[in-house]
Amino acid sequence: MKNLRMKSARAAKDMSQQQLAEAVGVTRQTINAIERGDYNPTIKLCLAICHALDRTLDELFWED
């Protein structure tokens, strides 16, 4: 399921998915992967995503 929260939050602060990227530590790739739905991140990286987003984990990647 692609992560349209997460890519919102992320647009919302101005930031591309390679300052994102950078900021977590992970690769442009990695964040695209996630965005798509292609890859789901561990609960480090997924803390990590909020915390540079200032968003909560229910925010961006609790499913309804």
Second form
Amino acid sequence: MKNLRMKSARAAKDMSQQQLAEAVGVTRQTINAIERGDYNPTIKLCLAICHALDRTLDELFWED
Amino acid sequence: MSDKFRYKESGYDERQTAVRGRAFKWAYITLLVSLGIYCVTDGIWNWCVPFTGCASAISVSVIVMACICIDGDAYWLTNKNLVGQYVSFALIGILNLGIAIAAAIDGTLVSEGRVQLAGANLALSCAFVSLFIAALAHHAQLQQESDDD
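Which structure goes with the form predicted in complex with the partner chain, now that we have seen the form predicted alone?
After this comes the whole thing, all chains and molecules, with the earlier chain placed first.
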């Protein structure tokens, strides 16, 4: 399932996939895979992304 | 952002590590199956020298490993020097192909009904040319993705 919330949060911070990837220390392809729903990140990477985007885990990764 | 929240444990990130683990698993299985096939067929027909048989099995497993890694952006040189990577693949492939062709022309590729050492060069050239093609195809796919992004 696509993670559109993460994509919109990244866009709201005016960050490219590359910038977010550099901020959290992964490759751009990994960020792309998470946004497309092709990769399920570990909680450690989720936290790093949340801190980089100033969002909570619930806001970005909780599925209703 | 503080280093506390940066995910960085090695040269590869967590997704790449997972991809490499999967690649090594399939490469290992491929190596075992290839060696098994070689042992059985060589026992029946005695078609090649042991070095060439082992080199061929290794080449097949390397193709499997590298293709999975390249497809998952987890190859060891990814994001560092792509041109150097492609040129290396092509050069090694062409060099080995040249040696194999020279041996075929000399008539030493197959001797007494058995594939000789030059067969290993042929297997390696197939492996590296395959990797070159896989790397080029993936590069084109990545460029298309970045255009979409």
